[in-house]
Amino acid sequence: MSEGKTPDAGRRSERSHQAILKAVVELVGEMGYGRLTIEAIAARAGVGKQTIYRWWPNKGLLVLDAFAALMGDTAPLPDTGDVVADMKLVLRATAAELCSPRFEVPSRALTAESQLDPALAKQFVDTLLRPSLEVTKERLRVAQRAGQVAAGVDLDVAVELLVGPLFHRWLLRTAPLTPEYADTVAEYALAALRPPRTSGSAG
């Protein structure tokens, strides 16, 4: 039996796995998705091509896994009872991540490629974006139950009202993506989503 070798083999395997994911993120930022090759990834990571193919059947799945690792697990959003304050915190963190060099360069490359490749775009949305959108939707659902968001609001549209402006500004570079801008988006969007005031609540 090879039980004595298993821990070392496992550590080597994990090191190779992490080296591959790191190489993918670096190379996508340097050369774009279209020019990225398994050969280049293997050379950067210091592994053989067969090592990569053993874990990923194609480049698209490998790139998506690399970005999922870069973004980390999707955690529930904060719930202090004040949805405006919570969403300010979330949108500030989103803006900071979008502007981080470690994230921005490869993300722009993958976003650009997804516009030309519908299959990649669907994988990109389902694997990387949808989980984040769903936890935002759940936080708004809690706020809706608490009376901070109007009962008839379409929560999918509400999520887009919050995150859409940040991605628009980031993608088109129309203006700096600042913490103050993130706060303003949260304030404006949630003001529009509040339940209508009754005549008795005025004044």
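Numbering follows the first chain given and starts at 1. Note that this is a predicted model, so its numbers are computed, not measured. Between two forms, the rigid core is the largest collection of C-alphas that superpose within 1.5 Å. First, how it differs from the form predicted together with another copy of the chain.
- Once the rigid core is overlaid between these two forms, residue 135 does not reach a Cα shift of 2 Å, moving by less than that.
- For residue 25, the Cα coordinates differ by 2 angstroms or more between these two forms after the core has been superposed.
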Contents of the next structure:
Number of protein chains: 4
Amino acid sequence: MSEGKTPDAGRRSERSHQAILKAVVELVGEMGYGRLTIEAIAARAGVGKQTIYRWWPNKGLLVLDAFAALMGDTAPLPDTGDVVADMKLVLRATAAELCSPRFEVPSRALTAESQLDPALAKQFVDTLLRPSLEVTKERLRVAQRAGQVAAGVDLDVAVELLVGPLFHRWLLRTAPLTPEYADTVAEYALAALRPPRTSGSAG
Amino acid sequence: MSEGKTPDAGRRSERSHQAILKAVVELVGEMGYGRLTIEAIAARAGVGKQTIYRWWPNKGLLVLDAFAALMGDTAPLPDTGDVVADMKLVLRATAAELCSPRFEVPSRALTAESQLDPALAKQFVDTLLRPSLEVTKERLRVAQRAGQVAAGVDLDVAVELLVGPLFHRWLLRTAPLTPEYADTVAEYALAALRPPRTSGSAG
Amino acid sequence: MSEGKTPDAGRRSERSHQAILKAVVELVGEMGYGRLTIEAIAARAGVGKQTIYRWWPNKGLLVLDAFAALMGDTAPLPDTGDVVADMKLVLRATAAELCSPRFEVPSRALTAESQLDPALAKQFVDTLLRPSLEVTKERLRVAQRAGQVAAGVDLDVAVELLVGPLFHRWLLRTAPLTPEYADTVAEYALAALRPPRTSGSAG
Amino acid sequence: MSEGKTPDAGRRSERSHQAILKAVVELVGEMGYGRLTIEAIAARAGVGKQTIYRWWPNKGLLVLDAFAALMGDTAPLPDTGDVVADMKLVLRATAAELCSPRFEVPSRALTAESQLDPALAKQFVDTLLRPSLEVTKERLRVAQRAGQVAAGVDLDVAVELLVGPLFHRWLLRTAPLTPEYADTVAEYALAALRPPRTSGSAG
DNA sequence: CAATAACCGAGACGGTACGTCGCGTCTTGAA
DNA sequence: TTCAAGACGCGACGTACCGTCTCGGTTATTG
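Just the form predicted alone so far, so send over the form predicted together with another copy of the chain.
Shown next: the complete complex, the earlier chain at its head.
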């Protein structure tokens, strides 16, 4: 999914490919990203180191691939007609995922590594993050058409208003990431986006 | 400044101490945090490796110290009476700092490293981040007393509502961090925090 | 020429065979035997590695084949009737060959490799060395019949007496290998082999 | 004894130094020079690889050092007054040593490696070979003064006449290296060197 | 006013992992 | 079947740094 060059993908050993991704997931869970080693991955996967270096340029993109394989494709959001309720659902789900043991370690690792490697950052955002933000944005667009979100609002900003606070708290660990917090953020953010009350209209 | 134990501060060579912090700042700028090496720091500072290991437990805390020395103490915020204007100032300043070449590399490095090292994370947040958020919170408290912010608002959440979106955009590089964006975020966030209009009262 | 087994000589690509031997000669000259690589040979010859492994069991025997192809078949020695003069010719020719750039590198390589690989040693001696020593021995046999060499002399020892000193000096580089040295050795060696003077006889 | 550069010999760990030489001797015996590995040496010696690379530039010189440590200093030859008898002793001893299991493997290895590495060759000859040849040459000089060797003889050539045949047979394995062969070579070589019979003198 | 104990620079040490090279085997598709 | 091409598992290379450990050589009190 994310290997930069594909010398001859037809010849690639699918068995090795899968074994490597599996080993990465296992090892990142066992020892964390910092202690993760190409040699250990190769050993666990029963693969030569060169086979890893042949297909991935660095540890970051390898972990990204392994992590991407873990996540299913982004599902579209439910639309109950109530944006606030729907956004609460989204943020609660996001918070839960960020704290789930399976996702937390690689998410933090990829976020961290992205700070040191802009190429990885781009790949990470494009592959994993943007699609997920996009479905939220889509839901907001519907809300905007329905008049629940003010017409002039830049929806990218709107999404950041919803997700940014959660992300800030998660990443900097300033406080626990509870479902209640998710609800609060959703309420505040959507309050900010609500169109101004006009006399004679109903929200 | 942040070393946990001070075996015998009287004997500590201030010359070496400063040379190390200076070397760290220089080298982190030249080669980035990832390629930063204790050996290189020692060589640049003209110092034995042991002198570094004696006073700092790891690279992260060393960089934190060096970075903290770069930043002056947190100054209190101006209070013009207009929260929105004041917050725009704060966010614009924050955005500018995050993008300034002097601060960007170590900020990203510390944020990244904090993901892999909770001890560093705590130190980072307590030393550098919290004080900065605290002054913002203080200004909001004043606004709350003045009735510009709703009475029931949790000010920690309020601060995150303001800072989170900026931080999200900076860290994930989803879009450029402009002063206009800072203004927009400030407007939206404070709109969300404004007390509900009561008949017969003025905002 | 010297491959042990010939799985199916009929199918063997003569074009590839020659390209490989040519590549070996070139590369051994360019980078020496130690840095010679099967992969480099294959690349230079425009040949798959397997084609080399199919026909030669190891690098040593491959170089031996390539070197043997370089040397013509051993020519019989001239017989002027004067053993000493003839042997001087032989030793001067030997010395010249050992020092010629074309032969020196592979000769040293094969001698060296033979120390670590007895199978190669045998092949090397039988294919290249023994025939060359044999013609010298033959010339000495003639001299022995003519009474110029004592009757009881073991001709194998005689040959070693002639060739050994040259070889020793060449291999260990204790001193330069000049034609004069060849002459001196020939004189001494044949002096040792001369039959004892009997009263009333002439040498 | 043969390390090229001595960064700071005072700080060198003698324990490690000795352990390395010991490991080399053991391993060269167990697996031969060709299969000898720096990693294996380091492991066996309980030493980091860098400690080997720090003090020796390559495998050849390391083995040379280890081998030199094995051999005592060259003892002077006995002088019984009978050159032939003395030389027989020398050659028999040389033959025995070349075939002794302890010396054969490293001797062949160093001879072989010297073919590919002139620097090693020089060191090898100067350190181990030349001193040994020199004592023989010295004994011959005495014989020359005593009139047992012709006055005009170049003693370097004389030594090669004695040692060359043995060396040739040993290195190329053309025939077994027996004590009898050593005797024969000594007899022939000294016959060649004997001064011409002058009337009225006795040999 | 020595002495004595810390800290200092330097850098060797036992290790771990790196990213590369080349081995000899195996697989694929064309001739 | 052989061949060119080249991926594969593997093992070793030589290097970079890690964090620890001596070394002497300053300091800087303190008995």
